[in-house]
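Just the one chain here, laid out as structure tokens, in the form predicted on its own.
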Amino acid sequence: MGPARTVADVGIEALAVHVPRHYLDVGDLARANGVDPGKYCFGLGCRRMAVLAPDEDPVVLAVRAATALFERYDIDPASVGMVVVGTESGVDAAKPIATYVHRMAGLPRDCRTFDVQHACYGGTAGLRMATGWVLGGLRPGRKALVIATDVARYEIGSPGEPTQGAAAVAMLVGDEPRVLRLEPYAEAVHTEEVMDFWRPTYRATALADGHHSIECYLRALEGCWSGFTAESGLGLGAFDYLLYHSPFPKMAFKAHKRLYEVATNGGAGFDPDYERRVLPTLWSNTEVGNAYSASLYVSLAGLLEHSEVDAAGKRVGLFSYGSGCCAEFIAARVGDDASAWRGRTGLRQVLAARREITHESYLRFRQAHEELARDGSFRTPLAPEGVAFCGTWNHQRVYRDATWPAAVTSARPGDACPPSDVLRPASRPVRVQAGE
């Protein structure tokens, strides 16, 4: 055996990213909710929101995240074994997304597969998973793909609905952490049994005690950083960037002013230190909106794609939440080389690609979700250019993909879902591509 490895030996080696390919301005929902819009943009932070179509899923985010990550850079699907989905918007109670993923992705039979759920912490939980694995070395040289995909639903005319958003990060993780590279200190964790936020298993969309969430988070936030501090010996300033997880942007705001408020005993100059170490990872957040699991990772993507930002070589500080709950906080480098992730995390380009729809069609979308799941069929039109599922007679999800058969393929908007023998599993690798 080799030398024993630390956890500064491992991380995140590529990082990609895919939403929706529609968004709503909230301007245009607080105009139609008979709200000012400046308390949804300034209030809450939020611009636009992603928002699925009806052929679109967390699944099929997940895939198109995946797919574009082994494109982006180059990487051999059969060198994963692991995939790890972290999600709270899982589509079945037992099948986890993972398997589909496996499938449609094309990765290797010997490769262990599972989703994790703890709110919006199941990403970063899927991550610390995948990093134990890695160190272990019992499959040296083999990779985990860890995905943090999710889909924000609030009631229509709730306090959460300009939050709403969807996104999923695929994140390679193994011992040459190009990306970014997790530092060697003691976990910093905190957890406890809150009902601040949460899902009933009968109800499409979640429930929140909003004022009692945001004090639960920041207490977890104390707790982390004074757990982090007291093992690491480092402060605040030993931090170039933090990013925090954003239900909505200015939750950031919120988290950062507590975080330097404890730090320096409530100094002065906490607005320079927000605009110089926080506001460049957030511009992300405020295009996408909350993304459950996927939202820090989101942020990170948006610091690596900054424009007006050189994060190579920067330590940064994670904070990552989930109600119920369980928080983390965790320091790493980003790596030296921009080269390696600069323009290559398909950030930019997959927001540019968006169209952007009226409140109109968003409530239309909402509808055809709810009808799709109403009778457990899944049921949708098969646009010939998409990726859309529909269902069998036999309750399946099943998607649909370039290996499929012309029965499948020549479908049109409104042709009946094909009997279930037609809609077999795929037996090679799959790229799916994004539909209108």
The other form holds:
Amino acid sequence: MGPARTVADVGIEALAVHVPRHYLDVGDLARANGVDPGKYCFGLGCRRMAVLAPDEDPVVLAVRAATALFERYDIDPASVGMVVVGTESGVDAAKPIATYVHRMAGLPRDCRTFDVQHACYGGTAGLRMATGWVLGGLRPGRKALVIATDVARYEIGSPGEPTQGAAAVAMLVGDEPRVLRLEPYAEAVHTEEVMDFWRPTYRATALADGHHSIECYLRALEGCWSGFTAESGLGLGAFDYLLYHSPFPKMAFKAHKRLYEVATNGGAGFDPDYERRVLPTLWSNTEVGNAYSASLYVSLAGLLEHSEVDAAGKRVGLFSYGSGCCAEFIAARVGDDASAWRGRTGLRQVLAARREITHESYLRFRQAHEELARDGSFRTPLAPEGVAFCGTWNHQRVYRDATWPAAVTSARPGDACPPSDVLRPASRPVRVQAGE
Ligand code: CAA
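Switching forms now, from the form predicted on its own to the form predicted together with acetoacetyl-coenzyme A (CAA), please provide the structure.
Starting with the chain above, the whole complex follows.
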């Protein structure tokens, strides 16, 4: 028997990001809503929000993040033994997104698949389950694929609208954590039943008691931090960077302010500290908006791909918050060799490949999604290549992917997709370039 492994040996081996092909400038949204752009851009810290085209959904984002992960890191999909999808944008109350990912990413049959839902905490819950599974050691050599995928959608004109966004982050979890090693401190978690943000199953848009949600977030942060610091003996100064769940970037500012006050007994020097240890983690969030369970990992990708930051070997603190609520503070160490992630997460490529849309197009895209979810027709105009959401048929979601017959995969924009009963079992992995 080999030596017992510890949490110190487990973490993220590879990480890839996928975002929708379009974005809306939040200033344009403010002008359309008759709001001073300063409120959205400076008051909330938002800049751009990712908008789903009609042929994109949380499944498509997840599959594209997964296939980008396999390609960019040259990972054999056969090495995956478990797929966990953290999401609060579930497209079905029973069938998990993980099963769609399993087929479209060409994963092996001897693989466990499931979704985890706890608002924005789902991705972190998946990460923790995956690390526990790796440590359990019952599938030696196999890796866990954890994907956080979400679409943040609020009512038009509501206070949450400027904070919308979407993204998926795929992470390979195993015992060679070249990207991020989780440090073996006792868990620092906080749960409290609160009604701060929710989406009943009959609604496509979320509801929030906004100011209450901010207070719940900050209370959970204090709860996690007091547990963490008591157990670990580490102070805030032990961290090179702090990543806070970012429903809107100003929330990370508020979070760090609260923690800084608690940790330093209201000490001076907050502003430069925020600029040094938090600001470098937020640029990617300002590009995509809130991505719920993926937001924290969009921040992580942003830090890793920051052009002026060398994160190699640095200790980071990650605060994950899911409304309802459950939160966790995690200490982790970035890998020592930046070539393991630099330029490989796909973050910069997918952001650079996006197109800006007008407020009118944003409204049209939203309406298309509402109609697709409602009437089950096949009217989705398709992007020329790659995995795409075609629409619904017989109450099933239908996707175009590489396992479809050639005549279907070459469908032109506007062509109808056939129903999913023509689908064949996956015979080979989908190969999709990030940034298409
Ligand atoms: N110029 C500059 N700043 C301005 C301004 C102007 N013209 N007008 C207002 N502001 C400032 C305000 O002073 C305020 O700043 P502070 O917070 O520093 O005081 C900021 O802009 C926002 O103004 P309001 O508080 O008046 O904004 P609001 O009430 O209309 O909406 C919100 C803000 C409640 C966060 C809303 O966006 C919302 O409900 N969002 C969804 C819920 C959410 O994200 N909650 C976060 C915690 S829960 C969580 O984290 C889970 C999750 O992902 C959802």
